[in-house]
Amino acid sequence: MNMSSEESPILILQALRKEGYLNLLLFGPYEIVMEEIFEESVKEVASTVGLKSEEISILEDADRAAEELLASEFERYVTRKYNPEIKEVLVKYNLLGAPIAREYGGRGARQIVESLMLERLGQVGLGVITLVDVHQCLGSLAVQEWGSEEQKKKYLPKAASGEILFAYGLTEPEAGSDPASLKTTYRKEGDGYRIKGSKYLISNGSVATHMIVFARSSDSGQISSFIVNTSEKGFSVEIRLEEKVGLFTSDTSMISLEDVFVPKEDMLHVEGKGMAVAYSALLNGRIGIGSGCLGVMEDCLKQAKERARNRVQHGKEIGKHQLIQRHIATIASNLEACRWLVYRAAMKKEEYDRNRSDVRLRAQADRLSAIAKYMASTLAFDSADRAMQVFGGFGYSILSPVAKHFLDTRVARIYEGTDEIMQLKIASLELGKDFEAYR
């Protein structure tokens, strides 16, 4: 905390309460100092829901560790390599295992706080918050919520740590948007089970120690999931796919799976039952990613302004032109319209966290984890295009700060649900069961 033995908690308390930020005493005498985007939000949320010293703690290191990794990531992002430092750099400042329970190893970031965190790397880029999402949304998280005791103590310590690394096998060559018709099979054999097939364009992939993998009994034709180790026999990376639009400093593979044993012990929540897991799984995984869209538009939103002041075109600075001052304007509405709908999402989702059993609340966190992700996605690549658009010809450079987000949001829109399947899903859950346009 940034606070000086001369300065008072009860004179900041005070200047807190002066500013409206009336909630903020819940987490106690200290100064929030954080980038300034950031630092509003943080603020913003904790005036309305209130957050503890522990949880501005996390956001703290959230923000010191987006500082570490601007030179690493923009440098890998040019050379189009994997960056090792973004887990290096999330194990330092101990926020691989942010969501997960402290009894586990974990901070016990509830889903806003984890939304925030999100938003703050997602400043740095996308790729980041790939590696951050696939590991803790779909993979630590899902087995904190459908594992068993057993499996919770054996995996989540190790995850928290950076000890494991989640990937999450559910796409396959011929099953993305309709992941029911998957085609990797499982079938019984002594103490567990033999798995066959494929998976596609996996997210770290490559680099992940375990993997959330989800396939189909050959006998019964029901799904089920399974918590495999990549270093099983049988496990390979096909494919590295490298030739990407962008996203470049994130691992995506292509995975085959030749027979590959999984113990019994390593079914993840009950036969049959993985579609559940593999829902559940992308609930969190939309917020995550409509967190991490947040902080890309805050970044072109900061990009354009600084290129609005002092580039000077016809005899003055861009940014006193009309047309200029429209793509920053839009870029601001961009991100206010999609704000409150990521937080509220996740405070939906922690309601739903709190009781387990409620349909509805389930059904309500759906929805609105669908709508955060298809508008924050959508809008925040329209914004990384009006930001290139305000840097002119330097913007259509690689170079430039805000061609990485363009490169980078294209897969926001179609990874983890792609637009068509969240406006579909939307109107299902408006319209109700018997309007399902897919099943």
Given for the second form:
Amino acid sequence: MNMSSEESPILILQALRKEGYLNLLLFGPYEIVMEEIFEESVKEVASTVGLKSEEISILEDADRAAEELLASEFERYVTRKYNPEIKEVLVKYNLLGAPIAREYGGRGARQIVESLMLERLGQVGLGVITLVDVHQCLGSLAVQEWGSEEQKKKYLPKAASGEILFAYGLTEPEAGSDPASLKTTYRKEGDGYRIKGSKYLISNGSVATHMIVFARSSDSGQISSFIVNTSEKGFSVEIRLEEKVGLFTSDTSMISLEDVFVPKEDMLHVEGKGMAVAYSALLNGRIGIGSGCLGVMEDCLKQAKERARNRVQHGKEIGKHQLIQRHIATIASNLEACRWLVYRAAMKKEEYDRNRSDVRLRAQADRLSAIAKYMASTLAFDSADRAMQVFGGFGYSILSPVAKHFLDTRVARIYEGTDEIMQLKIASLELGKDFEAYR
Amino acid sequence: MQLSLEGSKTINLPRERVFDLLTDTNFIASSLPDAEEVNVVDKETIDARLKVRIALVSASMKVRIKLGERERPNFGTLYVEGSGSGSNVKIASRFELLNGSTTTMKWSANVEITGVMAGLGSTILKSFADKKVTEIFDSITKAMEKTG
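What's the form predicted together with its partner chain like, now that we've got the form predicted on its own?
So here's everything in the complex, that chain up top.
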């Protein structure tokens, strides 16, 4: 939709309506009934940038899925177990392939819709977000953005239906914040390649059917990316990491690749350009994590408000004590500050998606996604900490509704780029390439 | 902590029969799920000890169930009050029976929870309560249909 700012508001509104966009404040009455705080987000985005009815329908499905996941996610969390229902429920509501283009079996959700969807699922917890973010942002979108037409046709419809679940194999025991130092190697053999090495702290690692694996050529030293079938001989789960601080409902594993064969048609993008795939996937992923963190803050706010209104101490509701009010005010401010930061990153990503050759837009999207992820994960952790404080002694119990967020959000400050790497990245994008601290 | 629940259920029995069973304390007593002890006090009152479990939170609650205002075969009300394991619960529920080829039962309940269980928050409690109530009504419906 192209509209110049000189066109009259009436013409713009007519154009929006013609293209199926809903502007809720002006057009009503498309009745949206969703979880209260999320509904506000949807209405806000709809009234500002417009949402099509099919986009609202994705968000209504996300709302229902989140509602349905609550009980199993909580039960699995307190018993520290992976939650297989996450995938089942997302398949049921046709959300697993939300950002995949319609021509490949998905629902074609643009980035702002994907962000809103993750925001709602984030209210349930980051365990849900981790599975979805990895499968969609790091897996499916990497194939959609970099794959050949054959790869897209082969993998994306199955990724949308849930027949395929993606993991993302970049991190290694000795290559975390410096992924370019990875040691996993590949060599050419016959009609394909053999990959050897190990991948560490891999979300969805032991439950994925396919993994985007990054490896270094044993000949040239260049890094390439591959779509690896996890049932291939030589692929094995070495350890399921269960001794985590949180994120119990999400799978985290260490993977061993012992001369795993990959047919040549499953190299993703061109040889030697693996890091371009890795970094662009992380750009998507960071907006995803930031979006999920919005949901966490929303749930922290909701839970803290409820506790403050119901818990009576010193003869009055604790919400009438000013120091409790300070926590509520800070959580609300954290949320509001991050909301538009994440949406702005999402909209910039959309702009870049429409002009993929524009390197300036790519840098802007990269910068905003890093800022959004850094701020949202930091403030989600702060919000969970404050919500726990409002809950007092019961907040420290794993059974409180906010302890889960406290334990889970800590990892959001580490995975897909630590706080420190995000800050270095933001600073270097501000100062210029010569100032890249990690070079 | 307040929760509002509602739902509906179709039962393959005439409305009068459904009403009679739902207001029969002996029938209610026999279909209570997870009951550790049940004692029918009189035609309007049941005392019971129920096991309530939400994830790892398990409470043994002593409850009194009392039939309230009712009009055969249109509607009935049921009150539950109980406590145990540091939690207290009060439920005011109402059912309406609608005619058709089968009977449609529409129900609603206002639940008030205080104490330890309230700490779980209404989001989680409602999600579990919805699940539990569905289970209870499924079990009661089956029991009613068995009576013919």
